[in-house]
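Shown here is one chain on its own, the form predicted on its own, set out as structure tokens.
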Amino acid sequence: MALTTELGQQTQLTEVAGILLQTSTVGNWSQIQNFEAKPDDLLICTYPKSGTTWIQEIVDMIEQNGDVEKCQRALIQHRHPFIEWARPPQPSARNAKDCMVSYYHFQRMNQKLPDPGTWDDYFETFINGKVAWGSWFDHVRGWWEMKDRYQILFLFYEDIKKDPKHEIQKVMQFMGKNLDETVLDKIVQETSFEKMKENPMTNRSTIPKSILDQSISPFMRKGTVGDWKNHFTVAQNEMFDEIYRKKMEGTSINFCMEL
């Protein structure tokens, strides 16, 4: 059963099994639920604004053996289609504070998502999980608890920022690929934030302003670790830390909050 929830002027989200989703996704829900992965499928499972485009491009560069021209064959969203617009999975997680900030700016410019309101409004919305694709806490905790039971490679956004070569090697090994050092260095270079921000195949610059208005905020905004400190008040930081402690109690997961 789906319940429509009014969250803003731009669009509506619809609740399915306690998670708010775009109405277009809900319309295809039975097809999505019946999706069956093939043994050699690689599925990227990220919470919004946690490095989705980044890991998509890394995976494609590895699959194409570092061939830049082949990776220019189509827009990233066509090379890696979203099953929710078609689950070994490869989750990627980002610390919740930076994720919240990035999601806030993304929702400001995404004309297909509800207007997030002020930062203070959005802070409450996010911590209560009332955003598209649900609670960060539930998503991250759920995948973390499954990672040792299935063929899952769990990556951290902050680790890729800190040591991209090492993390890309992990992805490469997970994919069963063996690329030489020269190709690996090329992939590191071509998947840097700076390169991808200027790459029309990854920066979503071809998407109409009526969908993603990049005059409000660029799709690839900063790509840093620790920007949350420019948004959180002292009171919000203390409140969030207490909520995080309660919701993530009993898990062994640890996030880097600044580099």
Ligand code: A3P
The other form holds:
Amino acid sequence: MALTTELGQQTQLTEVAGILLQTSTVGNWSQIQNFEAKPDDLLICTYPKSGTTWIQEIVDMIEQNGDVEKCQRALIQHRHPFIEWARPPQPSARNAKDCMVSYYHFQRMNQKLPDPGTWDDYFETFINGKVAWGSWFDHVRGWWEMKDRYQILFLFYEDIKKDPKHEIQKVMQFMGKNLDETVLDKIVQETSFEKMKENPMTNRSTIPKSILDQSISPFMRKGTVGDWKNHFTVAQNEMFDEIYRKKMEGTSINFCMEL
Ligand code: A3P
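Counterpart to the form predicted on its own, namely the form predicted together with adenosine-3'-5'-diphosphate:
Zooming out: every chain and molecule, the one shown earlier first.
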């Protein structure tokens, strides 16, 4: 694993409770462990690269009743601070293959994460869960198994892509809000990939190049379903499906196979 870049920046990952974390996050571990949610808190619990920023913007747009100007008040990372660096849970999952592709390109451009190496190297790293914030399988399976025990709204990136209005309506109901059709349509429009890619409050363009080098790969990269087909070899796909079947058995989340 790459420990430092040429610029001497720390890219080391450190294992905490069996999960690799960015070393800069480890110091805040007690903040994560000791976090106590208030009854009206809303927690967005996503695996990296599953559309965290998208759902954050959707939630804020609903909270602000579709007021675009209010959603421009601050950068997305300040409107929705990460617990590890700073409200019931709302996990959002994305099919593991596209997630892997997105994470690969994110690691290429994120100067604070280890160099992902070649695609073939990264394939191994990802399936073994040796990436920051741990294994996709453990994360998605863990939240899936919790979903009926707590007040949890489980969303899928692919569903939001297919029918954003329907999924946004689900989030709205979950948040106890009642917005009319025109406001909902506006939220759909304002949270489209194209809009969010152009919006400095959501596209991470204010983060210095020494952290996120968007000339290597933009943060708002493609925003599509199925980009894995441009990356996976036939052999990798077969191997992945086999691993997926074993690791996700019994969860009925089989979107990987359907894409
Ligand atoms: P790609 O790299 O496949 O383009 P996160 O916010 O969890 O880091 O996730 C980033 C991924 O979500 C990126 O995927 C990004 O393009 C995609 N994304 C962000 N906003 C989106 C939107 N409004 N619609 C669709 N995809 C979006």
